[in-house]
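Given as structure tokens, the chain that follows is alone and in the form predicted alone.
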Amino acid sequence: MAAKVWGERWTECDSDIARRFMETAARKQSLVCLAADRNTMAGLNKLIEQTGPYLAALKTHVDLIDDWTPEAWAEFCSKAHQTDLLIFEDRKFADIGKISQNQMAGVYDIRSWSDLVTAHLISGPDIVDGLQAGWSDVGRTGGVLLLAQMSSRGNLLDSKYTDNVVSVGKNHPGVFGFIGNGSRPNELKELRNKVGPSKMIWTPGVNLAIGDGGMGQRYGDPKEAVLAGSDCIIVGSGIHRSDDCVKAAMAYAKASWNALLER
């Protein structure tokens, strides 16, 4: 089913983890990655229990958890994988390769539980090698999402920077894909044309209620994002701040899946 639904993306993507994501999305009929912005383990676990069946991936910020312990986090990650979710740590690494490799270890030991991480390319392509070395140190594989665009107002990722990121990332085997701007479908479509079919594009900045959010965030329509080339919509407040997060997760799953079928 995954090969039929994803078409050229399935054929062209050479990343094992990209295939894993596409298979998960097809099984669950959802292109939704939940931005699980909770600061307690209880809040995270409740969110997974309620919305997990309608998600393909989970985006975390491990350093935001007030009551984090290695044991509680290991249990949470096990629950996420049992719910058929990829775990995406939105760390936005930005240092040189060796430091990034070391940061994958440390107190949070990101290399041991994350399937995906984000990174800026500002320090050069060695950062991707460093992150991949981090996973290799513990006998695992993972994928790096490079920030090619951002959806926040006033960000400095201009078109020249985007072109440089794409030029490096589209030819690097350690790059799973790119973060694009879900709030601007025209820009996203341009990014897809530059990236081609061989890499994923995941997009924050989407909400069924389009417009401006807090702290400079902007939102676009999830259907338009997928039609423009997004392979996964990253949704936060649209789900976890809704009156009924289960119903909201179902709505985003349906909108994203139907848009993929239409695409």
Second form
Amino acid sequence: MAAKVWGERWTECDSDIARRFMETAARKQSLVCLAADRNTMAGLNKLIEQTGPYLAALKTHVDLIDDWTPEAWAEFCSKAHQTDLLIFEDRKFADIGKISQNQMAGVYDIRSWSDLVTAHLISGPDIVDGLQAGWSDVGRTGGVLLLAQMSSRGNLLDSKYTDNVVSVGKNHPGVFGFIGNGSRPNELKELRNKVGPSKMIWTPGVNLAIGDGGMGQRYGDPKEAVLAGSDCIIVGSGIHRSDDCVKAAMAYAKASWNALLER
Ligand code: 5BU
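Okay, that one was the form predicted alone. Can I see the form predicted in complex with 5-bromo-uridine-5'-monophosphate too?
After this comes the whole thing, all chains and molecules, with the earlier chain placed first.
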């Protein structure tokens, strides 16, 4: 099933974690990664219990939560893994390699529960090795999503910067894939041409409603993003701010899955 729907993304793929994601997505018929941006443990637990069956991955901002404790977090993560979701901490690491390795530990101990993390490449390629060393310090493996583009207006990741990120990440085994701008299908198409078929492109900045979000967030249509080359739509408020989160999650799952079939 996964091989058939994912086509060359499956055959050219060089990552076990990406294969896991593609299998989950095919089984659940959803390319949705929920951006679970709620600030209480109760809110997060409720959200994942409701929407988990319609998601292919879960994105967190662990430092947003007011009542965070290691125990409550461990329980939440085990709930996510039981629903077969990769846990993606959108930490946007940016420091030198050694400090990034150490930042995978600390109070939140991201290395112990995350399967994926985001990183800027602004400090150079050693950040990827630092993050990989973080996972290997606790006997785990994970993948790095490099920010090749962003969804927010006026960001400084211009096309020359994108090219540099892609050329470093494209052949690096520690790089799971790239963050692309889900709000601009043309930029995304260009990114997919640069990246080729072997790495993932995941995209925030998607919403089924027309219009942009607050504070410079830009939105595009989920179907257009997938047709342009996105492998996973990252959806936050489109689901967690909806009056009916389950219905919303199902709608994003359907739009993304049908777009993959069309692609
Ligand atoms: P939204 O509610 O769907 O706008 O949430 C988007 C999420 O994706 C939010 O958690 C952001 O931190 C995240 N994001 C983004 O919006 N744009 C980016 O370029 C990157 C991450 Br990278």
